[in-house]
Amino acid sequence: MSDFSVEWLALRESADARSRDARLLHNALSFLQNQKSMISALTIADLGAGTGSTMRMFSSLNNKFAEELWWRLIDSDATLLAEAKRRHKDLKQVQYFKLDLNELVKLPLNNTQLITASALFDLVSAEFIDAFADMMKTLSEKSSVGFYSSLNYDGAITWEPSHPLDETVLYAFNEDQRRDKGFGLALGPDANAYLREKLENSGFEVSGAPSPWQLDNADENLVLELISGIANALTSSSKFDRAALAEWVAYRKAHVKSGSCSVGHQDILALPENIHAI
């Protein structure tokens, strides 16, 4: 499983789309609609935009208003942005920025009404979230800006049928999720609670909702890649028995067509305290 490859993002997009919490997504759009009378061109900045899946999700809401939004797709990966440009070359209201997300002060976030991120904040450190929450507070003091973060991994994975090593594998995988992924030591499964607390302390009203992947035989390729990704993460750890891991992988792959898998994620919507989404 490559977290940042075009292939991996394409593989997970369908599961992401059906897993996002619909209420928070629609509330984010309502927040923008409420500002339309004050601002002619509403702009969203998408952090870690990848190939543009969050933009596509907004556009799929069958809402003409969503099609009129302006987007700033921001990512550090030139390959992913090139794929986004290829897929959306006919959209004039999209700008692309290859930038280091660690340098928050250099990101084009001014004069935006909503900042979004998908499957990003479980990769970052406490220090990154501290800086981001401070930046959101500063931005909100200038104008009304919201934040929508979706599909952050929360540490819960369950399998059917079960295997005796499921809990051991999950514990080891969650420990791996806390290693440095380019933003300092990642919070991994703890990111959602920490992010929510910091945004609330910065003066935002924060709503949260679970957005788990519910995978079955229709998601065979995604599940196979998930199994391989977990195995690759644990293979690099000297703490995990290779033979036991191989046994778990073989069992999981043998039951991809007949079994199921749930992967826990969380969505967050943070709005200025004086704004209430419809």
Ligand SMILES: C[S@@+](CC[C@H](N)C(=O)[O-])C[C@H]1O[C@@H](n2cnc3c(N)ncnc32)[C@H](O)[C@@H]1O
The other form holds:
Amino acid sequence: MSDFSVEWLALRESADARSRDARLLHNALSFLQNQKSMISALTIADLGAGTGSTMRMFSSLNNKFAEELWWRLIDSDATLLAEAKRRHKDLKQVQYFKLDLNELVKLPLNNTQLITASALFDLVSAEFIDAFADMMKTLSEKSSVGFYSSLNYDGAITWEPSHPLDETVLYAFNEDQRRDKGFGLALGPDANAYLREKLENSGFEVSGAPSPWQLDNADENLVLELISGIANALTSSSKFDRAALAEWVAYRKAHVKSGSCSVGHQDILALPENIHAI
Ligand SMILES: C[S@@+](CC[C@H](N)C(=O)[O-])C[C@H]1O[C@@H](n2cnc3c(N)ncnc32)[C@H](O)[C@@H]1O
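Switch from the form predicted on its own to the form predicted in complex with this ligand and give that structure.
Then the entire complex follows, led off by the chain already shown.
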């Protein structure tokens, strides 16, 4: 299963949905609701939208209000956008854009009230975040715009029961997370803190909250894929001892039903500075 396949995104969607910080989501929605009297078509642009998981999350919070929102789903992957379109063919207020996020100036972000990105910013580089934060500043000088970024991997994975190699595996996996994922060398686990700092420097009031996956036997397939994903990353990109890795994988798979696992993520909500707690 590839990193961004329809199957992988479907597999993680329910864990993502229950992990997103509820307060930040609520505040993002309230921020939009407060603008309702001034703007007829409240618009959200979702960066790296995949099959539309973030849009579905917002709809599940307040279906009535969500019906009034316009969405611009932006992704470079035509297959994922086609799947989003297939699933939401009855929604007239969704637009689909096949674009590379690296070309920030070409993104359809004008006249949006909220920009969202889920499970995306740990893939990007410091240079991308610098340019993105500058762009958010420019956009906010024209009109009020917020930014919600969720499920940014933060480098913390813990397992129950533990295994002597957990720490070494995690270290090597986190190193792999810093590979170039199409945006220059990725910040991986450090992306969230960097993003937060840059948005604050751009004049936003930023709140953050952890959003870890808490997985157990109910998430068996997701955990199995996670173990395979970690093993693949280590096999392809590090000098990790193959036999030791195989032993770790076998142990982890043997404990999928009886054990548990936590995968650290962080959420951020950045709002214009003059908008106070909602
Ligand atoms: C981990 S997935 C998250 C998808 C979705 N936000 C979700 O939460 O299910 C990362 C997404 O970023 C998209 N992506 C990666 N690099 C991109 C780029 N350079 N331009 C546009 N989209 C990109 C991928 O195609 C994928 O849909």
